[in-house]
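Only one chain is given next, in structure tokens, and it is the form predicted alone.
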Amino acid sequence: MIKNAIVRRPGHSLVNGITSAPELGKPDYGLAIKQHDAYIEALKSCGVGVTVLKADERFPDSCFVEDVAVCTRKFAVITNPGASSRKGEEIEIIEVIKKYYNDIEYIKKPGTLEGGDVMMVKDHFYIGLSKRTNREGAEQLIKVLGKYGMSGSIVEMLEMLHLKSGLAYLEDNVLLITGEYINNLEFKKFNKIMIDEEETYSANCIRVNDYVLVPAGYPKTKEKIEAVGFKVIVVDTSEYRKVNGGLSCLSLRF
């Protein structure tokens, strides 16, 4: 059960945000406002309580508030990002993390890890190697991990930003997944909703409490979905689309 969300809103600076796809063009920050809007609206209709953190204009990024930390059951996660214009983000969500956890670990330099690289899945965390999370980022979460008695696994990765842009876990063993992972071992056991190559972005869907909460314009991703039994809210993240973030990115829900 998600009782709680942090989100950050956006700042001006959004349009000025790492992307991968420039021939998408920048940002229109009055739409991304109003995403963001129906975004917070669609986690408190899940039964989610929302602390939302006001826009830090310094860090273009910082809306993309999961990859600053990792929420588990026990404890939390303090990463150490690792795109260089997101540095100092991490420091700025110690204290808000404080209100909700008195065990908080950190990952330490030459460690890094953003949260877009984690993906739990009970009690287990699969952990993807990218340009964002590095082996010794990875192997510091796993050992954090075992101290709590949870475990860790590291997924190599070729082509994905983060782990979760081409991978996403619906509970109850079902797991959304495309492009590099549909062939990965470390997956076999689940019970997969293949993502068509043109539908990739809608990978990144988040199961919140009785929703899955899937982006608009993606609509065999959504058939998919409630064809599996699950309640759909389509949220539209087009702005966010265009500096490489998705649903996941823009919030931690523990």
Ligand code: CIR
Second form
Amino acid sequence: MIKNAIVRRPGHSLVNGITSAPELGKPDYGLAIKQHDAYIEALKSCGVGVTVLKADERFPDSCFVEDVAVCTRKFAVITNPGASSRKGEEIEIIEVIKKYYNDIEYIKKPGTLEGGDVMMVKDHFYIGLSKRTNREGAEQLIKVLGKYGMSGSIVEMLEMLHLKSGLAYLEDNVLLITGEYINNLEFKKFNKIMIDEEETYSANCIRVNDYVLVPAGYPKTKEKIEAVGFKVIVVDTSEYRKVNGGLSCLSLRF
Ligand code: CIR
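Moving from the form predicted alone to the form predicted in complex with this ligand:
Once more the chain from above appears, this time first in line as the rest of the complex follows.
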């Protein structure tokens, strides 16, 4: 059961967020705020209490709070972001995390790790080696997990920004999967829902209690998720997509 979520309002500087898709244009700030409001409402309608942090204009990507912490059922980890413009965001989340967790661990340099590269499946954590998360960071996390009786394993990555850009665990052994992960033996045991190539972005969905949040504009993905019996809430993230952000990145959930 997810009881809590933490989100951070986007600042006007969101328009300067890191992106690999400049052809999509800059985010419209007014629309981004409206979409953020709707995202918060969607989380609340799933029975989650939402803590809303103030925008931090110094960090264009700081609304993507998922990347700065990993929240497990026993402890939290403050990460060390691999993107230079994001270094320092993790400091801003520490006091907030302290309100919810007694046990807090830290990824330390030269290790780097971003939460978007960490997928939790019960007490096992898949950690993607991306341009943001290095082997040292992944190994630090695996060591910490072991300390609390949990485990982690490393997933080699080729193309995607983050591990969860192409994977989402929906609980009940169901995994949304796309692109480079489809033939990865690490994910053989799951009941896989394959996401069509033209809907790749929508592999980033989130299960929140009785619902799955799905981004607007991806009818095939929505249909496939409904077909296995999940109730879906559609949330528009078009402005976040312009800076490579999606549903999971916009909150910490625990
Ligand atoms: C970044 O490149 O860091 C942001 N523009 C997007 C972060 C997305 N986060 C995520 O997938 N967990």
